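This document opens with one chain alone, in structure tokens, the form predicted on its own.
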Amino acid sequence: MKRYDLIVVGAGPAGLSAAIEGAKRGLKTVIFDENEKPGGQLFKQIHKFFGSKEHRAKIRGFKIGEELLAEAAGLGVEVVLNAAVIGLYQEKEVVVRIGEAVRHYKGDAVIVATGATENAVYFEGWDLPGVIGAGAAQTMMNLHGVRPGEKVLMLGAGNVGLVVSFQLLQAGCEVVAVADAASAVGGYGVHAAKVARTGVSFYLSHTIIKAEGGDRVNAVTIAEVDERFQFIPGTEKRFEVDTVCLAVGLSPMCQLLKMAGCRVLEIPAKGGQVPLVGTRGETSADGIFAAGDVSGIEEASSAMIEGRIAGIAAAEYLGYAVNAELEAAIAENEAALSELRQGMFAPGRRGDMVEFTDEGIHVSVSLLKKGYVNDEEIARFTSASETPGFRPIIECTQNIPCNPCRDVCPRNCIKVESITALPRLNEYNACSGCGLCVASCPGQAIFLVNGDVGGGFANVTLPYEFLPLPKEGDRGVALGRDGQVVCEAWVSKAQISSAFDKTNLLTIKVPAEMAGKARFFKSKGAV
């Protein structure tokens, strides 16, 4: 039986981070993962992360995965793939199936970072080919370069459903609608807004009645539900689609922890059954730790920090970390984790209907019900001056832990007083129009406006992550926040820069009175 100081189960964000911290402190460390590629969800996440520098904000998920893998390799962490852990016992014996062989390993400490699995929802036709999990669609697109379908309905308006809807659009799919049985958008409003402004409709308080088809889906019918989630007759809506994506939540994969005798609790706010863990990831079983979604569903940024804490705690448990060093490292990571757990989307506020931002601004009802902030509501949040020249328009309307816009601005034009505060403009500093804030915003919620470029026209600079990138001189239409056509538009400039990290900047020329409404561009051939 081969022995390791530390065995980590799962090579996702939490597992890799845990292994790195253990190896840094001299632990002989191995990671087992059942997949053929390491990185877990990170390599499917092509969007930019929220948070601050400490949380790797504005870096795309797959890049973070590459960085973690390189760091782990440099520290001598052994990563064993296509290795399914099928047993974990109280004496920290780990049973692994590798190919046709079943092997036994012994760890002096074990960290379980198995993540979560997608939930399902059942309706007539749910078993037809073409009904898939949103995570499966993401795997097809972002790992294998395969579009899951041509016309897609997304069920679920949480962060997973919203992020994957946008990535489906980027892959060239048509998203016919986003539906959710909940009465309000559950994910970040900026994620919903960037989907809505492309023309995708949202149907809240709606769910699927049935999917139709023969050898695969060819149509789906949804209907409105009442407060008891019962269908309301006469509200049916039928869409011709070839794919239905389900983003209806995640459940922690804590089976191994149960097998090891760890105490498990049913906590709906954390996603279901989760292990009882201390502040450092320690379970009720001696020397066994848990980190990431297996101990409660959160974002990947939180999973990485939980992994780091568990890795340091495992090193301390084995006597590889002196107390002073341990306490300092744990405190630093706990502070970073606490920052991510603030604001409207804090774990302790799940399910709450938040009516006001931390600044006392009434939240957008339109955003929650339709996916976008309407023209009347947006004035509550924006603070752009009417001075000549460039001015950033920041349409971030919720208290999300994020501040890269502040950090990238070379002129300190943007203020974010705490990580979850709404960004505000510094009225004493003039914007140069460099566009770094537009490109760095993970929610694509910042725009640059030059209000008078002559002849009664204005320029609006948008974040743009679609191919092909329109060219200077291209003619088309500008869409508003609701995805409806607001005016004709012409491309003034298309900027590509390594500093923008593939968030291209598209500057469109529109009538000056439409500068506050134009938020997306469709070329003439795509209209």
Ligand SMILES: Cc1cc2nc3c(=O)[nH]c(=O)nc-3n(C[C@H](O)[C@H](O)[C@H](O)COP(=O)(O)OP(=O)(O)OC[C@H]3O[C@@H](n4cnc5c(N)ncnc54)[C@H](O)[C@@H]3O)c2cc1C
Contents of the next structure:
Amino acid sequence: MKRYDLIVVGAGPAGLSAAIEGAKRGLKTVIFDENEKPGGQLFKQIHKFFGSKEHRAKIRGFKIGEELLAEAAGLGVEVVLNAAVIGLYQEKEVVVRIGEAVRHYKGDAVIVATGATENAVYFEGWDLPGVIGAGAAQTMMNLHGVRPGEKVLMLGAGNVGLVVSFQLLQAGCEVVAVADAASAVGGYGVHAAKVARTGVSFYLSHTIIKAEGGDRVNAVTIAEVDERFQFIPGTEKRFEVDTVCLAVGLSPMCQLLKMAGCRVLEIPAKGGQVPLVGTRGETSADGIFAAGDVSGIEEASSAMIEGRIAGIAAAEYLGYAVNAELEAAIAENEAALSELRQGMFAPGRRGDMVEFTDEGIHVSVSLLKKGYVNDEEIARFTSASETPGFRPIIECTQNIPCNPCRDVCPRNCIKVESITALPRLNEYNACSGCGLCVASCPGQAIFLVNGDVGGGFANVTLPYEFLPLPKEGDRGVALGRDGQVVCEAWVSKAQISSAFDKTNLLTIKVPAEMAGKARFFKSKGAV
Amino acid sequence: MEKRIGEHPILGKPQKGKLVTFTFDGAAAQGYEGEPISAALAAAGVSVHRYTAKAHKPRGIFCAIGRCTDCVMVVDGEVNVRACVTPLRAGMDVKTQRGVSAV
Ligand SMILES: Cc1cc2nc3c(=O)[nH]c(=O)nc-3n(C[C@H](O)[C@H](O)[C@H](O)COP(=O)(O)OP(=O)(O)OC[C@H]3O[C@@H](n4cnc5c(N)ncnc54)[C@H](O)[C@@H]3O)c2cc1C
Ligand code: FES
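Please move on to the form predicted in complex with the ligand, as the form predicted on its own is already shown.
Zooming out: every chain and molecule, the one shown earlier first.
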């Protein structure tokens, strides 16, 4: 039986981070992952992540994965792929299926970072081809370059449903609607807003009644539900689609931990059954640790921190690190974790209806019900002025842990006091119109407005992550936050820059009074 | 609509192996070496991977990561092969699975 100091199960952000910390301290470390490619969820995430510099904010998920892998490889971590761990026993014996072979390994410490699995939901026709998980849609389009379908209905308005809807649009699919049985959008409002402004309708308090089709889905019917999730007759809406995508939550995958005899608890706020873990990721079984989504559904940023803590703790457990170092690392990482766990979406506040922002501003109800902040509500947060000169319009209306806009502005125009505070403009506006804030905002919620470019027109610069990129001189229409046409528009500039990292900047000219409304552009041909 | 993404706004052009020929239900089909069989089939517009043993209901891709077994097919004579995690190779013989219980 081959022996390692540290065996890590799962090569997602948690597992890779854990292995890195273990290997740094001299542990002979191996990671097993059942996938053909390492990186876990990260490799499907093509959007820029939230957070601050320390959490690798504004870097796209797959890039973070590549960075972690390179670091692990540099430290001599052995990464074994296509290797499903099928057994874990109290003595830290690990059983792995690699191809046809079943092999046994012994670890002096084991870290389980197996992540989560997607939940399913049942309705008439749920088993038809064309009804797929959101993760499957991501795998097909982002890893294999194949569109999962042409016309898609998304069930689920949490972050996964919202992010995957946007990714479907980027892959060139049509998203006919986003539906969710909950009465409010559960994910970040900015993720919803960037989908809604392209013209996608949101149906909250709605769920699927049935999917129809022969050898593939060809239609889906949704209907409104009441507070007890019962269908309200007469509210049915039918859409012709070839794909129904399910994004109805994730459950931690803690089977291996159970097998090893670790105590598990049912904690709904963490996504279901999770292992009982201490501050250093230790489970109730000696020398077995857990980190990442397996111990509670959260984010990649927190998974990386938990992984680091578990890696150091494993080193300390084996005598490769001194306790003082562990305590210091725990304190430092806990501070970073608690920073992330602030704001409206903090784990403890999940499911609460928040009425006011931390600043005391009444939240946008339209954002929660329809996916966009309406024209009346936006005035509580920001306003465009009809004067010459550049001004960033920051449509960030919820307290989420994120601050790249502050850090990228070369003239310090943007303040974000605590990481979850709403960004504010400094009184003295020194904006040069460089557009870095527009490109770096992971929520694509910043627009640059020049309120008077002559002739009664204004320029609006918006983030644009679609192909083809419209060209200077193109004519089309501007869409509002709600995805409806607000006016005619002309492209005055289309900027591509490596500093923008694929978020191209599109500047459109619109009548000056529309500068506060125009938030998306469709070329004439595309309307 | 073309099922393959020619150029992606963030990922650029998909990195693919060489174009190879395989057979699907007896007819010649094409796909890229190393991609999952299911990707080649999806690109060719195939949604049904198997029909269930008892009710003969169609099944296709559901999880795309090898967990649900909805996508199993008969590959080179072997039944219950998960098409979503089995890499395509030139000359493979892929058949819709009928009347065999999925694992
Ligand atoms: C659509 C979407 C968008 C997201 N956006 C963000 C975001 O903007 N910011 C953010 O911070 N987070 C985001 N997340 C969340 C983030 O991706 C996850 O929280 C994070 O990946 C969890 O990390 P992990 O290492 O715990 O698990 P995972 O990334 O799930 O990795 C677990 C790994 O373990 C492997 N594994 C499981 N069981 C076994 C076994 N028995 N044997 C071998 N290997 C096994 C799996 O194959 C996988 O590779 C998003 C998630 C989704 C789905
Ligand atoms: S689609 Fe789930 S195993 Fe292949």
